[in-house]
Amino acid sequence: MDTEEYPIKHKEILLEISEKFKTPTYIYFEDILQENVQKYRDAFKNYGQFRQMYAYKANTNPAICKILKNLNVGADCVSEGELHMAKYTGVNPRDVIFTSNGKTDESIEFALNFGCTINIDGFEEIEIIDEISKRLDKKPKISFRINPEVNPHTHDKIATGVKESKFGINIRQAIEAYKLAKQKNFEILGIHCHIGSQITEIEPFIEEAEKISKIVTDLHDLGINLKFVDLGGGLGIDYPHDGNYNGLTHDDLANGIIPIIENLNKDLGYEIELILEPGRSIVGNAGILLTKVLSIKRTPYKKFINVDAGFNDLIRPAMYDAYHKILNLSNLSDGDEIFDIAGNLCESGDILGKNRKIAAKRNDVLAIFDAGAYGFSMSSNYNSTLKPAEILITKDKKVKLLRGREKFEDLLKIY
């Protein structure tokens, strides 16, 4: 399916739900997020034991969830919130994996009583877990996030996996986490990495697996027989839209990683299972964004194209300074003009796209391509905004309200 012209081709609907809910506002293609799924068990289905885990960051719609749930989909969460969704949403606890380098004592309690994987991110923490499980009589199903000092060659602030990240226990200190935890009343089942976000080359999802093997490889001579092996997510999608795009394929993924856990069965004499805790590319390309033309303004040094979205609705162009692509689907001609796409908001970053070339007038309506990862998941009521509607455009092409706009009575509630 070619996602690109996705927007296009649903121009029609899409400029009908401009009108009837107005805008801002995300919509979803169910039949793109069924796709990514497949894509993933078509490169990994040589693999007899794999799974896949959704990082529930990226975009927590209930709806979106429960499509995944119903798809076979387990659930990387971050959060008591997250917990609440997957365990709301319907997902088998075996299926969750709890990950935060700073847990509460409310979302560990929860994640005991509900009986998922807590993935443990430090030292101190395996103590306030063992004090915490004692107190409710619980034995935990823990595993270890590693930090494996892997360079992803993304962008800084999407990197987890280099030495200076906050997360994960460093590389070297692995051994010694997993000997401390062997003296607890833990389950110990598993080793987690995640390295980063958006990531075009395999070398590093190779370098990841290499060294978490090694590690996988000197637990089980110590005794220490791990069930899974969780290589996190990071698979970068195609922003740009360009025809210029480099960034690897499912199957790349699968050709770099399966023979190195290949190797590691071999090893340890049985076939560990292989996880992966995709986020973007399942739901990414999944979601746009609309937002209408307010007005157009040009001065003797720059043309801007105003509109009614803000970072308060999509913060990664302000944040990562990321590239979405912009289409107006009101006009789809090319145009003579170079426009910044201006947000509304009361700052001089809030800027949604750079010296684009677009025809556009007032009223118009624009689609923001590859909105549905950190979208709505990162949106805020920055300058009392109200948080933008989320429809969904099922596989049989209904419109289905997920979540309506926010009101402004909303915002003024006095608790």
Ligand code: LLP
Given for the second form:
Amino acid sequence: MDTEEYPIKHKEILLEISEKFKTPTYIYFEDILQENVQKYRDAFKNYGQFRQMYAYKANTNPAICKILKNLNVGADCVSEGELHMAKYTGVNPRDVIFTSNGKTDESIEFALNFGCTINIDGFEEIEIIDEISKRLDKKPKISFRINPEVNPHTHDKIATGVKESKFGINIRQAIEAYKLAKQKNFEILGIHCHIGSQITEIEPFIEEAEKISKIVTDLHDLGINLKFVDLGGGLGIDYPHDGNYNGLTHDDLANGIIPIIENLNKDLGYEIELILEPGRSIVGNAGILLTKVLSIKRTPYKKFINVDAGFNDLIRPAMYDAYHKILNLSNLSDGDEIFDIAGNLCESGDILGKNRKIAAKRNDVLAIFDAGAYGFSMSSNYNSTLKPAEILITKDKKVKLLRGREKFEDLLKIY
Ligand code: LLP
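Pass me the form predicted in complex with this ligand as well; I've looked at the form predicted alone already.
The next block holds the full complex; its first chain is the one shown before.
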């Protein structure tokens, strides 16, 4: 057992939190967030114009957004709500990109008034943005999301740049899209693509960077000079924590991508800005979900630990068969029985961890690791449950309640 692991190191404070604020509760660690931003900075330090735009979808708790803004990290937003959050947080619109395959008129208006980059996803959207910007008398800053047809070797549901994907303009139509945009009153800033999430190999990133660079060079030959290349989300993370993880490091990513972009710069005759939009690798391991054991059940076939969280709180195991390490903070001994950790929703698929060797009894507090990304942000009120509380452990080890647990009255709100 790695006693350096955060939930173990902070065991006492976490058990106190579970008493005081009850469970289920998300806990975030500010120092890990900061370290994660720094890891990208260190790896890409030799590339002058490198920028991180944190993918808000991973976790938009306002305090997390603020911490990242104060570290000069931009925002990758995918809805009007996320744009509001970026504006509320004080992120400079220069550091905000708005990506979505289905933008509402209201979200486009908001983006135009805010002044961020609008990442166009399809041919009809060129006309829609042209029309709305004329109506508002604005000159939109734009880029295109290109689907580069790259297999990222990840779960099907989070592969976003394969040729059948709903996202972006197909790579074969990319030049045509820019030519059309050139006829409009647009400020054409860049090119974007995102091939998927939880990627643990370098090859897909290399293929993506090479394909996109080729387009940027072709555009340059046509007199369209882009200012940025945005290669989308960041690294996958180590979920199993079993010592066998050999996924990509930040250095692997930088060493894979930078030479390709430097070659591109030679063709262009100037240095293009390189953007990444990491989400999971910024907040994933910076958060855990605390849940309490309600009861133990031993059937003739299987054994269950029933807990007070479910896929309403953390949907990743049910939705992507994702593995999250689970540890009993009240009893760190290994145990000799195998249990499924069962959520308390009325669905058979509500299992947070399958076949885990763990010792537990009623009222013990379990920590579900790596829940900072796509945890709370994907939570719901299914089964009329209340969304969990969110707490920050600050750099100086203060416990700060960021968002209280929902109350029953919140379910009665009628507008
Ligand atoms: N940029 C764009 C345009 C994206 O669509 C995404 C994630 C990211 C950046 C951030 O990617 P990351 O650095 O986190 O890999 N809910 C799923 C993940 C969905 C990811 C969707 N797009 C999960 O829990 O695994």
